[in-house]
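Take a look at this single chain, the form predicted alone, given in structure tokens.
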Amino acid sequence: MHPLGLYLTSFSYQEIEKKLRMAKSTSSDAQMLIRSLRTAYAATPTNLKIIDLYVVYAIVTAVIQVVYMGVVGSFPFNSFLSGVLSCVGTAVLAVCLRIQVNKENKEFKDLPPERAYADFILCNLVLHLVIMNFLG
């Protein structure tokens, strides 16, 4: 007899399909998770949208990046570093400033928006002088 047959056949059909059960109720309940989260993320402002829509743009061109630097090569691997931690860094920044603009934290209530965004592009534009700097 085949050792798998032998497992198989140690397991009582109870057994079986109380995991079958667990596997369904697992699936529903992820289903139920998803749905959740996109009736909850449909409440969110339009601006909390836009900076997460920039967030994975950012995040979409590092990893094109580094399947780039994989299939081609990295000869000119500052090039590469400085392109893969631009993307990582503005995402980064833009996951700050949406922390800081979200009206529902009460951390940065006092915080206009204003000010959020300003120190956002003054971040951003130390960051990006410093990887100039760094291509060399």
The other form holds:
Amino acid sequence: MHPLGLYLTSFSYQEIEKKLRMAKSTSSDAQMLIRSLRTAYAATPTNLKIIDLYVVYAIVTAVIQVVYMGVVGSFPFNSFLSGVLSCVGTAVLAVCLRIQVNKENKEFKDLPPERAYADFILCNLVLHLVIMNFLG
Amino acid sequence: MWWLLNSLNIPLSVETVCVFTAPIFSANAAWATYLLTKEVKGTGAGLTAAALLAMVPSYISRSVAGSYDNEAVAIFALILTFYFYVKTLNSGSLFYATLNALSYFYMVCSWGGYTFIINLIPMHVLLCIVTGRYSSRLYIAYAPLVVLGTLLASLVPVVGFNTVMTSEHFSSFLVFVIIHMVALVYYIKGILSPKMFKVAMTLAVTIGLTVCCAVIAIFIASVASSPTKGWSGRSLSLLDPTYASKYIPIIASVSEHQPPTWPLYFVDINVLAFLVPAGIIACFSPLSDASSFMILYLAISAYFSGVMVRLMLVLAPAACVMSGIALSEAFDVFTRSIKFQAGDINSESSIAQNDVSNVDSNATTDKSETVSKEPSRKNHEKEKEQEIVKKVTSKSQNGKKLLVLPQEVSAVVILLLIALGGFYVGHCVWTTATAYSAPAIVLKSYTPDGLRVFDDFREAYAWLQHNTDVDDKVASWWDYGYQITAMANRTVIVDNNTWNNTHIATVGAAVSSPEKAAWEIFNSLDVKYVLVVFGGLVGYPSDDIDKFIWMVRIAGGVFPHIREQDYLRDGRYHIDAHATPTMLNCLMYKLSYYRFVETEAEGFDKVRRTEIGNKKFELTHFEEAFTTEHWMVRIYKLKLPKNRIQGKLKNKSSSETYSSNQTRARNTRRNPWQ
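Could the form predicted in complex with the partner chain be shown next, to go alongside the form predicted alone?
Entire complex below, previous chain first.
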């Protein structure tokens, strides 16, 4: 083969190889990312995981309600609103609880966990009282 | 409250409760101001701010005993909501977050100005995130408020679904989403190593941008489809001050919605206007979340108070808090320096001031007053200080570099500050006594002969009550609606609470039209008496002729046949010989100036300072029923329609047709033989 032609093909081959390596690295990076996320998350204590599960459940319920409204129509709008907002509300309150109960959180070191749970229950009571009123 | 007191067997009439509600709530507002400022700075600042709010004229104007306006309660709710927000921000407990939401609900119930809160708090959250002060307490303070607050606000019937439909609330939802994303980012940053975090960021940014663009596109499409882009008229008039005057004359005509003049700032918040900048600087020296919130609150309310006089009321608590902070800091500095100079303080902070104080004590030897005493005292102090310096040298790093001023200067300044406070108190008391205490119905003026009292309003209302039938309806401009209803006990057509623009425009059209057309409009409304207020004889400036421009504008907004240009000559309103014929023939002119030439003024209008144009005329469709002593209130009765005679006269009456927009409900039977 002509030497220049050889050089050209090898050059382009190197470029293609580099691109393939980058693509592989991003996908492998993504895999490493997911793996590290999973390992880091597995390290959290169980009670926090329970709270996280509760948050996920609340959000899934909210999504189901939105889809249902999309299918059926939003006639009793206040019921829809109160339903969705109650799910989002308990999710938010659970996240707040998680923040307060998390032992690694330095800001809430001297907050006794009983106080955090009591606050959470009180807020939920108020939230559900309002929801019941608004449900129609 | 009346119900509660009655159930406790304290018999009070509803009127008493109404009269005293406002002062009770303003006392509560002062207490709430103390709490708020205590959270921001400390108890000293709190007490000063509460004392300032207790007397500030702007708030007193709304909460005088007897004025049963909802703003007295609303300002209390506003300050309370802000207090709970700041408290949650500082402490991070969910309990206060719940209280925050509940007091926000109270605010929604009491005033339409709650949109101020629901936009200010998201702005502050955004400010904190952008300046890097995000913390989990911010999340706890904001997120439950949004959810609970939206729910509670939807409970109030006036607001209803506006919470999720109008643009006024969208900022809270937007910041809700933003704060969740920021929280997620911080959480992931916490559990991942830095390299992984970078990878996560690149992934997230690419995905997030696409999702964001899609959402924003949908959002913009849905909002742009509504004509005013989802904002209500009131909010739009706040954001763009010229909006109301162009589109909604009725909102522009309320005198409270005009922009305030510069002197009004001084009248309403007096000395605080000078102390507020000092307070802003004092807030910056330790910049915490709470003090940044106060600065933002002050800035936004200062802008809005420049748009509308009524919103000076929202500025007042912010100004009081800032001035309270400024005053207490100033007092702190000066009293500390006096105390130090007197040798009382032996704490560690004084040791750090040694270098500074040595320099300063040399400077005071210029003062001529107590030169003989000072050097001896200062020598004694210098020896004491040097001893202390030898003992504790390591602790000198501890205290801040405090500025210790000479003793005389501090004493003089403290006396001046107290004098400033005295001026403030004096001004507040004077304003309250003259401007806000006098009942608006009985007017007084001080003439060279002594005090002259104008009791015309009550005279007119009493005449109405005694000389008309119970079912008779009275038409007047809406300013007097409540007074007529309460004191004369007669039905009115429009009053202070009418928000139906067309209704008011109908009355405006009636008084701007010629006599016959006006008679027909009033007859269709079943009106028996028309009441006008006229100040030309005694010089009462805010009478109906003065408000006439607004009547024409509001009527012109709904009825296109009333054109403002018809009443103007060279772009101004005249009532003298230069006035346009439309003006000289309209009902308001005729009713105000009927028989005016027969008075001692002989046709000279004291308010407008000209002689009137059309001096002698007769009223064809109205007759004068009553005019008060100083001609301030004039009541006219609609004349009954003339008896119709078949034949010749009927033709004449059917040919007198006026403007075509009047709905002729009667069917005029045409004579078939003519």
